[in-house]
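Single chain ahead, by itself, as structure tokens, in the form predicted on its own.
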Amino acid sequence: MAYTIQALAEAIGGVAHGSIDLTITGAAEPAAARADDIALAMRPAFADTLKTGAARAAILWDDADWQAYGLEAAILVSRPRLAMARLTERFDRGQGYTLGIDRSAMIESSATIGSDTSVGPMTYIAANVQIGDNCLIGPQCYIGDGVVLGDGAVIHAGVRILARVRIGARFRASPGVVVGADGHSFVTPEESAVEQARATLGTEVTAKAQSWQRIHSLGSVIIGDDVELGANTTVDAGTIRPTEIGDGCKIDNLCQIGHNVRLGHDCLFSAQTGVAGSTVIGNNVILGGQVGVSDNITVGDNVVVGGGSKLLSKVPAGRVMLGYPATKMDQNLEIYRLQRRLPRLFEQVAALQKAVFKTGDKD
């Protein structure tokens, strides 16, 4: 992969300066950059280390004095992280998966595979599967009965997509993803302790010990276009209706989407987030790392939830939430400030009590 400064600037939406015909073959942090790398120095603090490396060109912020850093060329960008997205796409060398259909892959005769689609070693594609054009399916994957997979999918090693899952175009699944496994749904013959605890808020729990009986998952999963699932993330099948993930959702590693959940479009979830069953989440919702969302609640559009928070009840659209249980961020921070003052407050109360008691003794 080689680009001139001018070509790279056009590709990432920047403005080229200096020796625009200089050839670039890679990208690096400033201190580690070689002569044919472009250094990523999109903030002044990063640019200060340019002289440590050997880069002749760098990507800088839009009003940077690029010549002051002794560079031969520069690309100036107004939105650095967007430029980073476009740059990394150009230089991504992929995982080196086999192109074409590997001899060890097993594909049932009723499955249909689109044009220019690759299937890696030891992958199994079940009956009645429909896979679109220009897909890349890595080694040791499982594509279950009746799965529909749209054009342009990238399925990394060890992904399991179970029966009847329907997925749109340009899907990306990192290693270990499981889509369409049974939901965690069980019932007891008589009212259980958890049912009583929920109904009475824990004041009356008298249920006897019982064995759990499975509620089977008949609904599978529907995933829209341009969805990405991180490594070891799981999406459970719905009980009767499908679990749904809208277009453009990006879900990080080690996340869990429970049965019957509905996600709107363009949601962004960080690692170790869990959404419990039958919850409805709106569009453009952002959940930080280790966020927990209770079952059977709704979360409105454009909600932002800070890392480690736990949503236990309905959240209106547009709220910024933090804490356990999560409250509006400004309220949570005020509560935290007051909590920090509690030791001093107790000391003051104790001193007042002591003073009152001494006054009483004198009377």
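Positions refer to the first chain, counted from 1. For the two forms, the rigid core is made up of the largest set of C-alpha atoms that agree within 1.5 Å on superposition. This is a predicted model, so every value here is computed, not measured. Compared with the form predicted together with a further copy of the same chain:
- Core-superposed comparison between the two forms: the CA of L342 stays below a 2 Å shift.
- Core-superposed comparison between the two forms: CA of L352 displaced by 2 Å or more.
Follow the form predicted on its own with the form predicted together with a further copy of the same chain, if you could.
Below you will find a single chain and nothing else.
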């Protein structure tokens, strides 16, 4: 991978300056850059370390005085992270997965595989599977009975997609992803302790232990275009209708999407986040790491939720939420601030009691 400064500037949407024919073969942080790397110095603090490295060219912010850093060439960009997206795409060397259909892959005869699609070593593709064109299926994957997978997918090593899951174009799944496993849905013959606890808000639980009967998951999963799932993330099958993940959703590692959940388009979930069964989440919803969303609630469009928050009830569109239980972020931060002042408040009230009632708090 080699680019001139000029070509790279065009590719990443920046403006080339200086020796625009200089050839670049990689990208690096300023201090670690070699002579043929382009240094990533989108902020002044990074640019200050340029002289520690050997870069002759760098990417800087849009009004940077690039010559002041002793560079031969520069690309100035107005939205650095967007430039990063385009740049890193150009320099991504990928996993080097085997191309073509590996001899050790097992593909049932009723499966159809699109053109220019690769299937890695020891991957198993079940009956009635339909895989599109230009897909890269890594090694040791399992693609279950009747799965439909669109064009341009990148399925990393050890992904498991279970029966009848349907997935759109340009799907990316990191290793260990599981899509379409059974939902966690059980019922007891008689009313259970958890049903009683919910009904009474916890004041009365008299239920005896009973065996849990499985409600089977017949609904599988349907996933839109441009969806990405992180390593070891799990998406459960729906009970009757499919669990749904809308176009453009990007879900990080170790997340859980429960049965019957519906996600709108362009949601962004950080690692270890979980959405419980039958909850409906709108478009462009952003959940931080380790967020939990209760079952059977709705979360409106454009909601943003801070890391670690637990959403226990319905959230209207556009709200920014934080905490456990999650409330509006500004309200939550105010409560946190006041909590830290509680010791003083208790003292003040004790002093008031003494003054008013001529008595201390015996508590």
